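First, one chain by itself in structure tokens, the form predicted alone.
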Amino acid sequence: MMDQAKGQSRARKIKARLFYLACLSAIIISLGALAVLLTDMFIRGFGSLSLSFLTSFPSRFPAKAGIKSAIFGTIWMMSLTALFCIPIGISTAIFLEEYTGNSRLAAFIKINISNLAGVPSIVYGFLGLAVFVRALSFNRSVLSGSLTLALLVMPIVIVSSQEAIRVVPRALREASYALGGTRWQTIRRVVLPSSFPGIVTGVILALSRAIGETAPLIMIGALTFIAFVPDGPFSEFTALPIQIFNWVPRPQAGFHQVAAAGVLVLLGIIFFMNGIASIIRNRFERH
């Protein structure tokens, strides 16, 4: 009997070791593939990175091509996307977690929001084309692109904010109520400060996804060649993913190099956003 138990224990240890090695191999392969891609982009694009590249408009000649209009279009689009999705997403998460309780309607809404987070981005592109571009006549503007991307990432903001609010200990809420705080005072002064690091992390991850999306912008008709900077929400625009998408299929090797440089700029913006999020999260965690 003891020999059988020892054999089962040894088999479990072997299975656990094999599972650990499989997970470790998957991580190494994934990181290795990512390192190869980043190295290839760096080798191809680093030579094209310059002040002239950042301050010039697109051109039919690779040596003169720049991403000024794409950078400003991306800044406009991401600013409006954050303006739309952050207040609505966080407010929805607060309402679902703090006011609706465990009702069936609340459970139904939460399940559907979670499902929306996994919908392919091209579907939101069709929705943006039908609603914002045609029905509301916003045309191919920065506003149409921003609203489309806001719909795309809002489920991510809501779900991540819900998780951050949910992990706040119930004892903190009860202590606030015991001291005479109202529900809104408890949310504003206890729940939100405690959950803010998690909310910021979710928001930055959502915006990092939005900044790299190409399919929805193609569907709403974002332009691929613009020699001007957007001057308002209703201006036509391009963005970094669209500009890179325009350069990649061209046969000239020079366009492949500037496309790689555009990828490096886009990665730099994403890393900068994540760095800001880390600083904010660490500061609030210490507080």
Second form
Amino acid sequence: MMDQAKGQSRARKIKARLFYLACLSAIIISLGALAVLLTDMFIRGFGSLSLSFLTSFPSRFPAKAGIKSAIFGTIWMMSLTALFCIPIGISTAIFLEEYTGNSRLAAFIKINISNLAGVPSIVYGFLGLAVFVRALSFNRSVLSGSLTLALLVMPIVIVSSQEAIRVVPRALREASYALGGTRWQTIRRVVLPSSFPGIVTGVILALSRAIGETAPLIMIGALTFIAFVPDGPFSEFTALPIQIFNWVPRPQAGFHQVAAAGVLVLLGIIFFMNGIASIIRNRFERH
Amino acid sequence: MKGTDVTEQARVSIKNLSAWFGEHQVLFDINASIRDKWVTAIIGPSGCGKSTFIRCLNRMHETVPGARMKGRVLLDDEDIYKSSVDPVSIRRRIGMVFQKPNPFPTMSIFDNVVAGLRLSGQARRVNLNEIVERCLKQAALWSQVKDRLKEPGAGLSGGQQQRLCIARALAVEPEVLLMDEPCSALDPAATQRIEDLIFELKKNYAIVIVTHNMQQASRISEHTGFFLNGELVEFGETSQIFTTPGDKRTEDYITGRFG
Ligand SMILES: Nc1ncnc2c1ncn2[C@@H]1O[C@H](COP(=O)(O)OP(=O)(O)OP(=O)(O)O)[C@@H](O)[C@H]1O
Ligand SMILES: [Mg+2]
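Given the form predicted alone, corresponding form predicted in complex with its partner chain:
Below is the entire complex, every chain and molecule, led by the chain shown above.
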């Protein structure tokens, strides 16, 4: 009896150990690949990173080429994308979670929004080209680009906001109702503040996805030589991933270096955004 | 059913109330009267429908998906389930302390207490500091939190959270107060303070309190209702229910023979 029990507990310990090792190697593999990639970019691109790289326009000469127009294009585009997708995405999530109940139509819509999150980005590029560039004749403008990207990442904002709203405990809504709160007051004062960290996480995730998107922008025709800063939503533009994409296939090794430097800048911006997201999350979750 | 006729001074009258969760009926044809300036205790074994009963009195039952009810609940002779009545206005008049403490986690202690006033738009017309101090004192919480009113309400202990919820319900000055086991997480001293509070409050309010504590029911209430499996077995004056219960099942329950 005793021996058997001892044997069993030994087997359990070995299993636990094996599982631990499996998890550990999974982490090492994924982080390792990332580390190799980052180091490679760093070695190649760090030399080209300089103030003049950030403040010069693209050029035919790699030594003079910079990303000023791309940075401004990206800032313009991200601001407009956020402006479109945050209010619409969050309102949609509120509507779906708080107002539609469990009707068949609502369930159908919810499933399809989740499906939209999996549609390849090139398809959104087609849509943007047909609707914004051609039908609405916004041309190859910042506006067309950001509307396209807003559509692309809207499902992410909606789904993550829905999830954040759904986990607010019933008891809190009840507390608000019992104090004489209306539905809207309950959403505004209880549900949204409680789900705020989750919603912010979703928004930042969506914007981080949008900032690196290349294919839909190429589809709508943003792959051109731009040596100026956009002066409005209808201005032509370039953006960081496009500028990088533009440099990579060129034969001169110098352009490969500035491309790597561009990647570093892009990564820096994404890390910065995620850093902000975790600060917001931590600050609010403690409360 | 045995009991005295109290419809005369009834603040809330419950007529033929039945309630369901989906297809599952949990209340069967309840008739009772909640008298003004009296404390009505609701007793009965776990799961017999006490919470559901008091949640029908301020239209909270219907907020549960799939839940429905039948029958009438009159507040001052007006049916609160009439289609022209806004449940929001009813809930402002009939306050509630829930069985599980549910302070707003994103709000400070101070903001929790005045949350109801802010919701109903009264916050600008009154002195909030005064109200917070008065309600927290009434709920026997003031001395423990007066130096940290700006801290989050979720940082309190379970019993403190329950008293915070009591203070929050008092701040909106309802006419009827429903309390679902408000003392179940409190130590004897705090329980004593809450009982004193109930004593104080009943000068102005009608109070309904669910309790598993027979001594408490007999100490603080004038009326007692005994629920069993969704039926109101007996409803009447507390002194009479605890000394000469009219139903064998009531006697068995209060003497601890089952439940
Ligand atoms: N949200 C719900 N959905 C479905 N059934 C429910 C729900 N809440 C309660 N019930 C059922 O309704 C019946 C009455 O529950 P209720 O909460 O009113 O009991 P209670 O007397 O308050 O019990 P306790 O003393 O444990 O609080 C129980 O059978 C319970 O299972
Ligand atoms: Mg209960």
